Amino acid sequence: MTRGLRVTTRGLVHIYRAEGHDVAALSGVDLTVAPGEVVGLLGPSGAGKSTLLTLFGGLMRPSAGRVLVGDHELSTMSEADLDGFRAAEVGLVLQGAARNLLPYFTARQNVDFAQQPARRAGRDVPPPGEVLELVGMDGAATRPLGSLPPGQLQLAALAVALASRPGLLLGDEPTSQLHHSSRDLVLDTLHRVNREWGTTVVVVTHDPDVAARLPRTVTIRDGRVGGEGRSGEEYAVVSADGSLPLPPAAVDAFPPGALVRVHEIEGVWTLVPESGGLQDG
C-alpha cells in the first residue's frame, strides 16, 4: 500500500509580478492534510487555489513561509532533488484533460511512458495494466484516445498521474467540464484510490456537487484561509495570528472597520457590533 504524505504550510505567502504590480495570490496559509486524507480547495477564482496547489507540487517556489510534503521542504531543495521528488512521489492533473496526455499514444503507452523517470531512478512502479484497472479503463487501454468520450480521457489523464504510485495526488479542477456520469466515475475512481493505495488526495473545485463528496474542504478568500468544511459543517478558521475570516453570510453585519465587541459568558463568545459604525480612520 502507498504511504499517504502529509502537506503542511506554515506562513505561505506567493506574490506575483503582474503588469508592473505585485499580486498577492497568498498572504499566509497555515494549512495541515493528514496522510491518506481527501480534501477539496473551494474559493472564488484567483483566491490563489491553484497556486497552492501548484506549491504543494514543488513547481514553484514561495515567495515566503514554509511548504513541507512529507519529510520534504520543499522551498529548500535543489531544482535536481524537486524533478526527482515529483517523479516519485506527486502526481498532478492539470485542468483539461489533454494537457495530461500525449496524443499519439494510446492509454496503456502513457501509463509506460509517465513511469519512466522513476524506473531510471530504480524505483518500483506498478505495471500499467494495474494502474489502468485501479481506474477503471483496462477495457480501454489499447483505444485511440481520439476515440475516447471525455470522460474516459479524464481517467487516463488520472492513471498517468498516478503511474508511479505517489504518495500525494494533486487535481485542478479534474471533474470541470464533464458530464454528471462522467464526473462521478472521476470522484469515485478518486477515492478507491485513497482507499485501496492510501495516497493523500488534494483537489480543486468550484463544483458544489464535487464538495459535498468530499470528507473535508478547505476555502480559500483573498490569499487566506477563510473557512472549513467537515461532514457537511461549516467552521471559520482562527489564524496564526488570532485573526478570524467571517463567512460570507456575516460580511453584512460586520462590514470591514466594524467596530465589535467580543464577549464570553460560560464559555460561549458573541460578537456584538457596535452602535456607532465603523472605526474612524
Contents of the next structure:
Amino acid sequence: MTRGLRVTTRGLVHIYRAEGHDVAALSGVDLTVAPGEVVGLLGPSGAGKSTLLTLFGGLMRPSAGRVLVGDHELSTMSEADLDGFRAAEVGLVLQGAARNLLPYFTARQNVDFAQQPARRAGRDVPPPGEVLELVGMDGAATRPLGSLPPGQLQLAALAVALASRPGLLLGDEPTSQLHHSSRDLVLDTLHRVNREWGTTVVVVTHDPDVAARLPRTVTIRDGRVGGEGRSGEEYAVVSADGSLPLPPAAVDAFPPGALVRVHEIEGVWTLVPESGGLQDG
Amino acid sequence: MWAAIRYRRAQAAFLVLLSTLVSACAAFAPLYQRSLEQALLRTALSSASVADTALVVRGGRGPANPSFTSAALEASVPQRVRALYRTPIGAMTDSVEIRPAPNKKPSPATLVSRDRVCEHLRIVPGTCPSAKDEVLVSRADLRSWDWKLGQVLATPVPGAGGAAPALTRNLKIVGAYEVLPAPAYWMRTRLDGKSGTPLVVGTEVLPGVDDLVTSEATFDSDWRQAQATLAFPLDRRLFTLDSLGEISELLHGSGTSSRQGIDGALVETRLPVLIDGIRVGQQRLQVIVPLLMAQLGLLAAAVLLLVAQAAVEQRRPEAALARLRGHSSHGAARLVRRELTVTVALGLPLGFALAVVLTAALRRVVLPAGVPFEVPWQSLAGLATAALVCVVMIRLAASPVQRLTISALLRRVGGERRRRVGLVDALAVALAAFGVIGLGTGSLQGPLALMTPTLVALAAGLVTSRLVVPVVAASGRANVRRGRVGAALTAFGLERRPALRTVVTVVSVAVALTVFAANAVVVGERNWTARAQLETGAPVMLDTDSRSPTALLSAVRRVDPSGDVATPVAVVRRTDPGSTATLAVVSGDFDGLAFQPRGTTYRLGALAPPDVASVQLRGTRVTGRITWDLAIPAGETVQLPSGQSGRPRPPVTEPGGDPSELRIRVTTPDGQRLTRLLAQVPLQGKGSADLDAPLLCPRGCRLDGLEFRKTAELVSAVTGRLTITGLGLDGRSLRLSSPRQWNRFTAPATSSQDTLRLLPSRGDTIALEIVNTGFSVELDHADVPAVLPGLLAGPVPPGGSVAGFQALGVNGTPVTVSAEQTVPALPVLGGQGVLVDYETLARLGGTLPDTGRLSVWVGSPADADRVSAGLAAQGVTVLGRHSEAESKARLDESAAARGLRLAVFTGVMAVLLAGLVVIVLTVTGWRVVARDMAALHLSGVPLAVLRRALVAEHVVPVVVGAVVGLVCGLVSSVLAMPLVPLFDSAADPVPPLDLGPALPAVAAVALLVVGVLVAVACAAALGAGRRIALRRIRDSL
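Can you give me the structure for the form predicted together with its partner chain, which would complement the form predicted alone we have just seen?
Whole complex next, starting from this chain.
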C-alpha cells in the first residue's frame, strides 16, 4: 500500500504577471492535508483553486510562501528534482479528460508512457494492468481512445495520473462534463484508490453533489482559505496570522468595516456588533 | 512514435512529401548540373571534327634530318600525351610539277603518301602503289588528261635550298583513285577537287591537277624538301569530364613537344580550345545552378522551419503531458523531435529517387544522346545536406518545447508573442538589406548575393505577416461593431492563428522565386532570340555564289519584285578582324524582312537612296557641244623637255603642252566601272567643239560621273570654265543640267585646291568651274551621294569622324560614310560595323571583293525554297542556308541556356512547396478550427457564414503573400539578373543584354501561381469547413 503524502502550505502567495498589471491568484493560503486524506477544493471561478492545485503538482513555483508535499519543499526544488517529483510522487488530472491523454495511444499505452520516467528513475511502478484494473477499465484499456465514452476517458485519465502509484493525486474538475453515472463512477474510483493505495487525494470541483461525497472540503475565496466543510458541517478556518474569514451568511451581518466585539461567554466565543459602528475610513 | 505518426497520417503524408521535395531539390541540382556538363562535353565533341581534336606533328626534311619519315615524328610527342590518342596516321608530301598533256605547261601538284591510304580509296582501275615511284592519280585527272596505266609522269624533285642539282623522277601511274568518304581518316586532307581548276601561277593560268598518291618508299633521300605529318586522332573514350583537368594540364602545363623528336617539329592541337570552351560552359553552370538552387534551398529550409514550428505548436499539449508525467524538458522536446524527424526522414530517400528519375527523364527528353547515367557524390552530399537541414530546422522548431514551462506549454499561444519581432525576422531583414545594397552597388558576390532574391522575399514576408496582425485585429473589431459576423470571424481567425505568418512568408518567397525564375527564363529567351536574330539578320539568310551586287539585286528583284519576301545583302569585311566591316542592305526592304535589335530603332529613312534616278546610257555615241575657257597660272612657262642639245627651249604659250581630258565614267550592267574619253581640250585658251565619243556600252551603262584631268605634267594647274551643252546620246540630250543631278564636288584631299564645281547655268548646259593641278577631279552623278549615310556600330574607324569615315563599298573600293546614327549592334556584323544602303552602293557597280559575301535575306522560312529556286533560275547558286531558328536552337543548347531552364524546375518546386505549406497548415489546425467553428455554429452563426469566413481566412494570407512576392520578385529580378550569365562566351554580349523585367510574363506567371495557391487554399479551407459539426465541441481527440 502506498503511503499518502502530506500537503502543507504556509503563507502561499501566487501572482500572475500580466501585461501592464499583476493578478494575485493566491494571497496567503495556509492549508494542511493529512496523508491519505481526500479533500475537495471548492470556490467560485477565479478563486485560485486550480492555481493551488498546480502549485501542489509542482507545475509552477509560488511567488511567496512554502508548499510542502511529503518531504519535498516544492518552492526550492530544482527543475530536475521537480521532474522526478512529478514522475513518481504526484499524479495530476487536468480538466478535460482528453488533455490528460496522448490521443494516438490506447489507455494502456498512455499508462505505460506515464510510467516511463518513474521506471527510469528506478521507482517500482505497478503493472499497467493493475492500474487499469484499479480504476475499473481493464476491458477498454486497449481500445482506441476515440471509441471510448466520456466516463471511460476520464477513468483513463485517472489511470494515467495514477500510473506511477503516486502518494498524491490531484484532480482538476475530474467529474466535469460527465453524466451522473460516470461522475459517480469516477468518484467511486477516487475513493477506491484512496482506500486501497492510501493515496492522498485533492480534487477541485464546482459540483455540490461531488463535494457532498468528499469527507473534507476547503473553500477558497479571493485567494485565501474561506472555510472548510467536514462531513457536511461548515467551518470557518483561522489562518496562521489569526484572521478568520467569516462565512458568506455572516458577511451580510457584518459588512466590511463593521466593528465587532469578541467575547467569551462560558466557553462560547461571541461576536457582538458595535451599534451604529462602522470603522472610520 | 509510429502511433503518433499514424494518428496524424495526413499531416505526416504531407510532411513526407515536403521532405521529399526538399531532398529532391538538394539532390537534383548536382545531378542536373553533372548531366548538363556531360551534355556540354558531348555537344562540344560532336560538333568538333576528328581534325579539331587531333594532335598533329609536322616536320620538314632539312640538312640535319635529310631522310626521316612520318613515323619518326612520334618521338616528338611526350608519352603521357601520346596515351590520350589512338594510332597515328602518318603522311609525307612534297610538291611536284606534272605536265598534264604534251601541249600544256607543267602544273603544280602534290605527291602524297599516307598510311593505309588504299583502304580509303576506291582504285578503279589499277592497283595500290607499293613500289617506289608508283603513283595513283585521280580518276578525274585520268579522264581529263587521257592518262593511261603504266604511263610515266616526269617531275622535277624540289632541291634543297637550290644548292643541289635538280633531279627528275619518273612517276609511273599504276592506278586511278576515287576518295572514299572517311572524315576520321582524312581529317583536313583533300586529295581531289583540283583537277582542271584554273590555277594562277605568276602571270599564267594553269590547269589544276589532283594529288598523286604514292607509297612512302617513293620519298627517299632525294626528296629533300618533303614534309611529314603525323596525326593522332583523339581517343574520345579517354576524354571525359573527369579527365578534362588532367588533359588540360598535360597539354598546357608540360607542353606537347618532346625534346627527343625531330628538330623543328611542330606539334599542334586545338583540343585546349575545345576544353576551354567546355570550361567556360562549366563555369556558367557553376553560377546559374547555385543561383537558382540556393534560393530554392533557402525556401525549402524556411518552409521546413515554419511547417515544423506549426507541427510543434500542435504538439505542445503532448509535450506538456510528457512534462506532467515526469519527462524532462529535453525528453519532452525529444519526443516531438523524434516523431517529426522520423516522418521527415521517410521523405529523404524518396526525394533522392525523385531527383534521379527526374534527371533521367530530362536526360532522355532534353539532353543530347549519350549522356550517361551518373550519381555524382555531390548529389549524395546534397541528400546529406537536406537531411542535416531537416534535423536543424526541426531542432530549432522544437526548441520552445524545451524552453517553456509546463504551464506555458499547457496554455495556447499568447497574441503578444505573435506580434513580437523575433530574432529570425531581424536577421532576415538585415541580411536582405545588406544583399540589396550589395547588389545595387555591384559590390556583393558569393552565396549571399545568390540568396538575396529569396532573402528579400523572406524578410518582406516576415515583416508583412507581423504588420498584418494588428490590421486584421482592427478590421475584426470594426466588423464586429458593424455586425458583419463573417468578416469579423475571418479577421479574428487571422489574428489568432499562427498560420498567417507561415503562409504569408512562404507564399511571398515562393511567388518571388517563381517570378524571378520566370523572369530569368523569359529574359534569357529574349536575349537568345535577339542574339539569334542578330546573327542571321532575318528569319533566313541564303549565302550565294554571286560576286556582283548589281546582278544579285536584279536576280532577287526578278524573284520578288516587291522586296517583301527577299532582299539582297552584302557583307564586306576587311582582313583585319578588328576593323569596321560593311553591311549593305536595301533600306526600303529592311523593315519588312529583317530584325532590328530590341530597344533600337534604326533610322533607315536616312539611308534611302537619293531621289535622283540613275541615268541609263543606251546608245552608241556621246554627243553634245563643249566650250572651254581655260588658263594656266600667269607667267608660268611651259617647260618642254630639253632637246638633244640639252638647252632649254624658250617659253611656249601656244599651243601649250598636252591637252586636258574630259571623261565620262560609267558602270556596266555587270557592275564594272569604266571610263570613256569624251574630249581633249587644250591646256589653255578658249574654244568649243562638238562632242562625239564612242560609249562602248553594247548592253547599256549607268552614268557614274564626269572626270577632268590635266595631263600636261609641266604645268602646275589649269583653271577656268568648261561648259557642256546638250550632253546626250546619239544626239538626244540626257537633260543633265540641273544642279540636283550632281553631287557637290568633294576635293580628293583636304589640302587640295582642285575643284570641279558646278556653276549656275541656263538651258541644257552644264557649266563647270575648274581648278586642276593634275589630280583627276570628278563630278559624281547624284544617284549616289558623295558621303554615304550609314548606321555605325562600334567606334568610328581610325582617321575618320562621325561626319565622314572610310568604309569598304560592296565593290571593295573605299567609300566615305557618315554616321547618321550610332547603334549598339548591327545584324550579322554584331558590335562593330557600318550599315549602308545596298541599292545606293550597287549603283556604283563593281564586283564583290574576296573578303565579301553576298547573301539574300528571306522574310519567312516558308519562302526560302522558292527564293532559292528562283535564284537558281537566275543563275545564282545558294551555297548555304542559315536560319534564325537554327541560331536560336544552337544558343538553346548552350550551357547557360540549359542551366537557366533549371529556373522552370525551381519555379514549379516553389509553387509546390507553397501549396504543401497551405495544405499542411490546414491539416495541422483543422481540429481546433472545426471545434471553434462548431461552437460558433452552436451560438447561432450559420454554417455557410462560417465556411465562407474559413475560406476567406485561408485565401487572404495567400493573396497578401502573393502580392508581396510579386513585388519582391520584380525587385530581385532587377537586382540579381546581372548575376545570371546568359551566354557561354566570355566576350561582351552583342547585342547588349536587355535585362529589363519581362512584365507581361511575370504578371501571367504571378497570376497563375496565385490562382493555383488560392485554389489550394480554398480546397483546404472547404475540407476543414466540411468538418464543422456540433459533435466537435466535445470531440477533442
